[in-house]
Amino acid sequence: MLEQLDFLENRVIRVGAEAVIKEISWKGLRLVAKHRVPKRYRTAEIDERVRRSRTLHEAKILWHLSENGQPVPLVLFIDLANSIIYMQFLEGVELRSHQSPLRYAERLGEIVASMHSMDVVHGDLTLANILAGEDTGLWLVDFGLSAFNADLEEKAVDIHLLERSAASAFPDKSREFMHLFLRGYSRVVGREKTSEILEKVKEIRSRGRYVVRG
C-alpha cells in the first residue's frame, strides 16, 4: 500500500465543486491525485458514503475505458478511506485554450462515439475536460459525472454540452468545430445513429435546459 508520507505535493491543478485535483510526486513519478473533499452540509456518515461511492464509480469507469483502449488517465491506486484516486499525469493543454482546436475536432468525434458505443457517457463533456498534447494526442479527463448503461438522451447531453462549450470558447470557430466533430462521430457509429442523437440534441436545446447529474 502507498503511504501518504511518500507523496510530495507539487501544485493544485483545479479546485472543483466536488474535488480538489493536485499534481503530486511519488518515487520520482508525476501523478494526479483527485480528492473528494468532505461537505459540511451532509452528515458525516452520509458524506463519507457518498464520497466513497462516487470515488469508486469514477475509478471503475476509468478502468473500464482504459481496458477498452480509450484515451483516459490510467488509475494507479484508489484510497477509498480518504476518497482519493491516484492516476497518471497527462501532458497537454485544455482544448478550450488550444491555439488550434479544429485540428483535434474530428478525432474527438471518433473518441466520443467509441465511448458512446460502449454505452458510457462522460457527463461533463466540456473543452476544459479534454487535454490536447503535441505528442500525446487527445485525452478525456474528469469522469466524476460519468455513467454506465447510458441512454440516447444522456449521450445527446454529452454532445449538447460540448457544443455549448465550443460556442463559449471560440464562437467564430464553433460551427466548423462541431461539423468536424460530427464527421468523426459518424465515421464510428454511422449516419443513422448520428442522426438519431442529433434529433435528441435539438430536443434538449429546445427545452432551454439539460439534465445535470450529481
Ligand SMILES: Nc1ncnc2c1ncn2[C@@H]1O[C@H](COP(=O)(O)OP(=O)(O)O)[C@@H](O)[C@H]1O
Given for the second form:
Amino acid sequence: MLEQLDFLENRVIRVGAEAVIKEISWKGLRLVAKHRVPKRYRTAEIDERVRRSRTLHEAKILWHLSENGQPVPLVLFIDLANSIIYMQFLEGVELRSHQSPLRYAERLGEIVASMHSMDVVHGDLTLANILAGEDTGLWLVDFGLSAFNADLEEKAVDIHLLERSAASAFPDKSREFMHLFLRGYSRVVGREKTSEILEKVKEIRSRGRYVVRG
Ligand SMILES: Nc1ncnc2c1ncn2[C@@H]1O[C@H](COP(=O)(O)OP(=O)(O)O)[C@@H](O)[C@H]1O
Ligand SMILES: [Mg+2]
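Alternative state: the form predicted in complex with the ligand, after the form predicted alone:
Following is the full complex, with the preceding chain placed first.
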C-alpha cells in the first residue's frame, strides 16, 4: 500500500501515546497519515488486532460523519495491514492554543449537538482534538474513542471532558466558553434535551469530586 501511494513525507506533526501523525504530499494533495504504532507491552498478535480494530473503527466513524455533513477530515485510504489512516490535511490551530477560543464556542456547540443527535459521541472531546480554521470554521479530529449508538451518559461525558479541558487551557474564559457552547448546543437539540444532559453532567462532576476526596 505504501509503495503504491508514492507519497512524500513532509513533517511529523505529533508523536502521541498511540499514534504518529505525519503530514504528507500525495499527487499534489496535502494529507495526514495517522499511524498507530506497535506497542511492545502487548503480545504481537493482540497488539496487531487492537491497532487494526481501532483504525477501522476510527475510519468508519469518520466516513459516517463526513457522509452526514459533519466537519471531520475526509478519509482517502486506510492501510489496515499497517494501521494507517490517510486523511485530508486540515489547516487549523488546536483550540487549546488559539488566541480567541470564545469566537468558536457557539459553533462548536452546534456541531457537537448535531453529532449527538446522530447518537455519535466523540469520546475524547478535548481542545487538542478541535481544530480552528479561518472565520468560525471548526473541525473535529481523533475519533479513536468515539462510539455509535451513544446514550445520554456518554454524551454528557463529552461535555464534561470539554469543560475540564477548557478550564485547564484558559481558566479565566472557560465559564463564558461553556455558556456560549451550550447556547449553540441548545439551538440544535432544544432546551429540554440540553437541561437533561446538563443534569447528567452535574452528576458526573459530583462523582468525580467524590472519587478525588475518597
Ligand atoms: N487531519 C488532520 N489535519 C491536520 N492536523 C491533524 C489532523 N489530524 C490530527 N491532526 C493534529 O495531530 C494531533 C494528534 O492527532 P490525533 O488524531 O488527535 O492523535 P492522538 O491520538 O495522538 O491524540 C491533533 O491534535 C491535531 O493537532
Ligand atoms: Mg488527540
